[in-house]
Each structure stands twice: as structure tokens, then as C-alpha cells.
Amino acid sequence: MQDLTRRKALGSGLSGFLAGPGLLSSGALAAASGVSGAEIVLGVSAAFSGPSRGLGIELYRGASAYLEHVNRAGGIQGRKVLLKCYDDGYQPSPSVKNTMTLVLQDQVFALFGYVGTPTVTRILPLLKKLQEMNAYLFFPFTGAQPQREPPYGDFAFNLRASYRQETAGLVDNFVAIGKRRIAVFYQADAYGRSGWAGVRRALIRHGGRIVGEATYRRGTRFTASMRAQVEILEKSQPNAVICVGSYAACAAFLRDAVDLGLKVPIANLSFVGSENLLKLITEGTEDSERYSSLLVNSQVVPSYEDTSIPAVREYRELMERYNPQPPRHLLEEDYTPFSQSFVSLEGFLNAKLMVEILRRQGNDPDRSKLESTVFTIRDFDLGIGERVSFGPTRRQGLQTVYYTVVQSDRFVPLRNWEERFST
């Protein structure tokens, strides 16, 4: 269903790209719409390869399930909504090049469903530079601050809760059960620092501080040893660790922490990709509970197991009906999708809201009117129990953070922190 294209090598600079032969003049660029009589094209740059590929793939699959449903029902005013996708491997430089291609060459209507703080923070200055083209980024898979505040907040719209909200919630709940000595394991880049800053900010409110910290390099795989990081944190004698990373490295840290005897609750943010993390730590072991019993992950969407939620029922039905496949020609390694996941549910909700915005554009979609259209979203019911609103000073639609733990090798809602982590 989707229009997928492998990333091509481009010139290194924006000025060189704009000056390239055969490309559009600035006036033509400003008029380019990404809309035809048959299609509305959204541009995606995400991780479809590398150790974080599960994030881009699952986000894409969830969005694809909803868009497939909409397109089969006639689309929006007779136009199908297509995703034009490029792989950036969760690396900033390819993401910038892909974005230039999507905006300047492919002339997409909007950017949608990007993955990651290090990638998004690098494209925001580009969007500011191209602001006359109204090139907006919708619903990136990151809770970082740069796309939520000046000078770049005007060029992005966020659906999910922020990392500040996720880290504050984790810290507040740990402190409430007497676990005030909190250490941080984090990715050494903009994402990791954003989460680290959120933990620090929350602890200061409680009169505390981060007791220990250890980092790892973005792109680290599950096969890597995290012994050094575990030993660093052990010295600080934490009674909880908050991890700010992606699933391969965080699973490796969890594995080595348990094996080396660091028996404290280990928390992850929603970006980690919970199902991929759990798959890594449970495969090949007969005692999976040993690794998962002290694991707690925050989420920014409700549990996909809770079929009392209307949007969850819709998500599960459409994922089963269409079974969207990964963009295989963008994959460098085999990948087995999950029937349901928190990431694909987020992609599904992203697409559902994007479709509503496009519908409100009417018969003649216009990029220059996108922002004002988004601001008409007030108390919109996505079907998850929390209504979505946007406005000139509100560029984040949802605020709720959920907490999950592992039971019988699946994530379930955490009901009682004291009971779960009392020891």
C-alpha cells in the first residue's frame, strides 16, 4: 500500500542541494503541495535498519494499518494517504539528507512519524530555515524538549507525553515508596541527555540528586557487554536505576545488571521499545522472570491488552485484518513483527489523528493552512479516554503516562508500586 524508497546519497549541504541542477526554484518550492488528485503524500525518515530498527518498523506498521483502512474506504476526499519512507538507521546525518529529499525533491505534504531525539533535533534547524515552505513535522517518536519549545517548537506537533513527564512520573513513584537513591544509565547523545535532565529535574523537586550515572554509545547491540556500566552504578549504591536508551543496549544492561547482582528496580522510558527489549532478555533462557521481575517501563499509550478501550479494539482489529508488513526492501536484517506493541499502537494513533487533520483541510489541502487546521483540534476523542487539544501555546496533544511491568512474559499495567517493589 505504501510508497517506499530507499535513501539515496545526497550532497552534504542544504545550499548545495538547493542549487543543484534540475531542482525547483524557491518560488516553485513554496508552491509545491505534496497533493495530487489521487494522493496525499507524507514523508517519513526512520530507523528501518540497525539495532533500533524495531522502533521504525513497528511505528510504521501501526500507522500503515490505519491508513490502509482509510484508503480502502475511499481515502480522504477521494485521495489515498501514502507514506514515502527512507531509512536513516537512527543516525542524524542520514535523517537530515532524507528530510531534504522529502521536502525539496519529493515535495511531500508533511513530515510524519520520525523516530528519535538525535535525528529530530538535527532536522529542526532545517525546518526553521525552510519555514516559508510550511514544512511541519507531525508526531515524532520522541519526548524530548527541542520540538516542544523555542526556537524550534513552531515547526513540530507532538502527540505523545514528554520525557520530562515520563521521568518525573518514574521519580515520583520511586520516591513515594522510599527509593530515593536513583542512578541513571543513558545513551550518550541528545536523547540520553534529555532523559538525564528530566530525572535530575524531578529529583531536585524532592531535594535529591542523581547518585550515579553511566553511558553507552548509540548503536550498541545486545551482544555488547555492559559490565563496566553496571560496576560504575553499583558503586553509588542505588535503590533504583532509570534507563534512557533503546532496546538493544537497555536489554544488555538489564541482563548484565541481574547477572552481576544489582537487584534493584530498573526502569525504561517508552522510547525503549518494550516488546523488543523483552524478546531479547527472554529468548534462550528458561528463567525469564529472573530478568524481568524488577523491570518497569513507562508508556505514553494505554495497554494494547485493554480491550475495554475503543481505540485499542479498533487497533487490534485492523492490525489483524491488514497485517501490515515491514518495508522489506529497506531492511538489512530479518525482522519478525509483533502482533501488537506499544510502538505500533502509538503509530496507529498518530495516523488516526493525522487523518482527522487532513480531513479538516477539506477538498483543497493546503500546507500553508496546516497550522491553523491543527489548532481546530479541541477535545478530539481518539478513543483512549484522554481527549486531544492543540493551540498556539499547546503543541502536545496527550499528557498521560502509563506504567507497565512483566507478567507471564508480557507487559501488563502496574497497579501497586509498593507491592511490586517493596523489597
Contents of the next structure:
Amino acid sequence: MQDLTRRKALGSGLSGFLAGPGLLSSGALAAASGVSGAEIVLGVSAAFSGPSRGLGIELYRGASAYLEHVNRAGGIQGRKVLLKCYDDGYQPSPSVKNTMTLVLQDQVFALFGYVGTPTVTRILPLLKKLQEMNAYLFFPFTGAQPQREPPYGDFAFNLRASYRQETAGLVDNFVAIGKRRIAVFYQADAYGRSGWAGVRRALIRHGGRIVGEATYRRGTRFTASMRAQVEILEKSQPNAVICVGSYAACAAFLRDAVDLGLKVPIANLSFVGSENLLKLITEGTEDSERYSSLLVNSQVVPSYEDTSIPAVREYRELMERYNPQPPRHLLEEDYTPFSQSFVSLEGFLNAKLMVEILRRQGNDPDRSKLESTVFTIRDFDLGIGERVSFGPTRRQGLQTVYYTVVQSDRFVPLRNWEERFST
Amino acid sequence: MRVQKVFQKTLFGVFSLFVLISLSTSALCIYTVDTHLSTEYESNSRGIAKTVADASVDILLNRDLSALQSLIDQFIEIQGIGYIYITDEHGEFLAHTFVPGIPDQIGRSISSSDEAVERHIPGLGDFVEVSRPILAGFAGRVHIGMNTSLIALKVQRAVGQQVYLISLIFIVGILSAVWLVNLVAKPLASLLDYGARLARERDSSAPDNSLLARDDEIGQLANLFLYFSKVMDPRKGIGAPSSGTA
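For comparison with the form predicted on its own, kindly provide the form predicted together with the partner chain.
Following is the full complex, with the preceding chain placed first.
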């Protein structure tokens, strides 16, 4: 899969500015909307550096595997689909800057595969401001509410289930096995608050409340101590903890919680990046089960281990065939990719649906018709069992939440909550 | 040198004056900067609290709390703001910026008035907290903690810079004073030596020409001494001084 470098992107944008709108040729006019005779360009701003870079990289790799496959087979109406990527390090301000560059300067066809709630919630007002340019955001890697509801819901399309659905599912299952004293460990930002609000809402439905809460700063690394957070939560004597964070901080919390004797089920949302988390807590530890046995992670895609699912088989085959690499020009630190992961599977499914939408645009892809094209997606089979539909009041394609636990250092579907966590 | 003792009191006076100036200007600086910054920070905090409170109404009624958190996260980046939290009408926390958790001091006593409250939070510092109601208090309150440690730091910096400047002026002043004193002290010492020699040895030889050539008080004294030496010398008899009017 080809991707455009930042330098190329800036170069093309600059030449566009210098030419001026009145001097653009018809070919340049077409390119100005992110489409030319040879390619369709999608804009990506995600974390390719910093402690959450594993999320941006894996999401990109999954999407790249499918787009590579499509491009090698002739693309869409002869056009290759390219990703123009910028790194925002999972920080809001760079995300806003990148989005302005992608929309105003690079003039990409659509925004795709963004990572994170604090980043996405900050660009939504920008998309509203630019609504005349039909700058839509497709399938961001976040389950937060702001891009699912007014006033900004009209500018984004979501594939994954929401954090509200994930947290409600976790709370329902914990309450069902008698674990009603639920505490929350969360990132001190919009993402953490979104998950916290989901847990609170679900507990109120059960007549309960959050018994304790502790926070950490975005960007915290695995080497940081979470002793203070563990001690705060211990005071509330929880019998389950729901973590709303990224893998480095959540792995650090799990490590310190177990080491300090807080041995209760510790749940994480899909955003955590399960494989990255597991890698951190098992590396260099002989008794990794001591930590991993307490884990339960919610997922918004099915297990990549379940090869009975057609899309999973396709994903595994294409990941193996193309072995997509992270965008090297954006990498600041070494990163060893996973052969499969929940995040890259989500990226793969995102790309698959995006390609279907672009195909439905026909010979003349047009940003102004993107929304109506998306609304033609009805009961579409992505190959995971659940059908995908969109409409004016339905801007989220999938609704299912899956739950996984660690067995033999791998995430496997959780079949029986009572059996796993009854003690 | 004995003669320089005359000037020690002058130097001591100059030093005392500088100390007095340093202390008084530092005290005035502390008071002025502290008062101005405290007033400005409190005023800004009240303004921000009102802005957040006004913006929160729509979010609280229509949107997810993550939007509220996103809102306060933008304000916490402003220098001097230590923390922000929003409570509902029952005092339950809806959004906040505390890490690793809500401090006990705040959880125990949530302010419900518009008056500023002083708080000391172990591990975080000293704050003045201002509060504004959301929808006249029916939807909750916005609380903003202004970090007074930052004000103290700024006062320290301002005073430090002032003391640094005064010290520089003091050193230059002292060096200049020593140089000026030496200009006077050296010929005075020579004159003193001559006077002492005259008294001890009854020696009527003339003092150094450089002293006699001076047109200031030292030159006049030198000529006067020479005149007296001649008056007292029985071999030479009384003679007029070679120059001067003494």
C-alpha cells in the first residue's frame, strides 16, 4: 500500500496555493477534492509516536492490508486508494493542525482512521465550520459520544460500538455475578470522562454508583508508578475495576494493583490496545498469569482467533500476505508490529467498509454525495456476522460488544463470567 | 591606614543607605506584585468560571460529559489555574482535572458560595478557589482553583531581580567610593606623615612638592605646616609660606 509522506503532502498543498483557484486545470480541480484519475486520497491523523503509538500504527496496518489488496487488484474504478498520514501523538492540538492541513491544504477526499477521543472531540467543531466542504470523518478509533450525537454527529460516521455500550456491557456482566462495587481508573481527559460517564450511567440503571475513582495523565508510560491510584481505589474496597485508558498506563495500573494486593477483576475498553497491554505485562515476567488472570477486555470486533468468521480469515490471510509496515517516515521510536491484533482487525474492517462506500460513489467520486452514498449501506455484510446499516439517524454501523480474557498469553472469548470471576 | 578611618563612617553610611533602599523597595515590590497578581488571577478565574458555567449549561442538558471534560481541559492550560471541577446540584463531581484523584480536602467541603475560598492541598499546593453557579445553581457549579504558589514564585522572581539590580548598583557605588576616598586619603596620609615627622624630629625640610602644588585644602595644609616648621626652626627664623593663604 502506498502512502504519501508529509513532505509530499506539503509540496502538493503549496503548489495548489501558489496556482490559485482560478488557475487550476480540470485535472487539478479533480485533485483538489482528493480524487484524480489515478487515485483517491484519504487523510489520516493518528498517534504514530508516543506511548499510544501502537494504536495508530496497528489501525493503519490493518487498513493498509485491505487497501493494498484492493489497489493490487486494480483499485476502485482504476483509482488506487491512498492514505496521507500525519502524526498527532494522541494530542488534541496537533490533531487540529493536521486536520486543517488535510482539509484545506491537501484537500483529501475524506478523513479516515483517526485515533482517540481527546483528538476527535477537538476536531469536530472544525468539521462543522468546514461543512460546506463536506469534510467527513470516517470510522474514528473512539467510542465516545460527541461524534455520535448532535451537534457534531452529522460530520462523522462510526463503525465500532460506543464506549457507552462497552461500559454498559461490562457493568451488566459484573452486576450479574454480584460484583456491584465498581471503581473506575481513567485517563484525565475527554476519553476517560466518556468511559466514566458510561459506567456511571450503567450503574445508576442498576441502582448503584461508582464507589471509587482514580485518574492518570494522558501520555503516562508503563514505567510510571500507579501506587497512588491503587491506594485511592483500595480505600473504596471495590470488587471490580473498570479502566478507561491506553495500554501503557493501564498495564502499569494492573501491575501495581496486583503487586499491592488489589486482586479484583480489572476490565479494559477496546481502545486500550489489548495486545500491546498484554505484551507489557508479560514481558520479563515469569508468572505473567498472576497479572493476566484478572483481566477482562471488551472488544468491538470479534476475536481474530476465530477463523470460523469469514472476515477474520480474509484479514489473517491479507495481513500475512502483505505484512504491512508502519509509515516509517512518521516513526520516532522502534516498533515491533503484531501479526494480528484487535486494533488492526478494526482498521481492516474500517477500510473494507470505506472501499465499499467509494465503490458505490461510481466513476465520479464526489464529496458532496458522500453522506447520501453512506446511507445506501443497508444490511451490508462485512463478513463478521453482524450486518452494517447507516441512515440519517443511524451513524454507527456495528452494535455488538465482545468480551475477552487471557488464556495462555492470548486473548480468547469470555464464555462464562461466573466461572471466570466468581471467586 | 589611620587616615582612612575618617572615611569608614562615610562608607558605613553608604552601605546602610543601600540596605535600607533594598529592604524598602523589596517590601514594596512584594506587596505590589502580590496584590496585583492576586487581584488579576482572581479576576481572571472568576471570568473563566463564568465562561465555563455559561458554556456548560447546553452541554449538561444536551450532551455527553466528555464534551464537558473537553471544555475544562482547554481552560486548565491557562497559566495560574491549578484545577477545575464541576459539580451537579447535589454536589456530585461531573468533571474535574485532578490527578491521581479528587483531594479529600475538596471532597469534604465543596464550596457553594461565590466567595473565594483559600485551600491548602498537600502535594498540590496552595490555592484560592472561586466558584460560579450553572443555571443559577440549578444545574450545579463550576469551581476554579488559582495556584497561589505560582504568585509566590513570581514575587520571588521580581524581588530577586530587584535585589540583583540594587546589588550591582551597590557594588559599583562602593568601588567608586573607595576609589574617591583613596584619591583623598593618599595625599592626606603623606601630609600626616610629614606632620608626624615634623613633630617628632623638628625637621623643617619642605613636604613633598606634589603636596605643596595642590590647590585644595590638603595643599593649603601642607603650606601651613611648612610655614609653622620654619617659625619653629630657630636656625631659619620666621618666614612666609611658599604658597597658599593659610
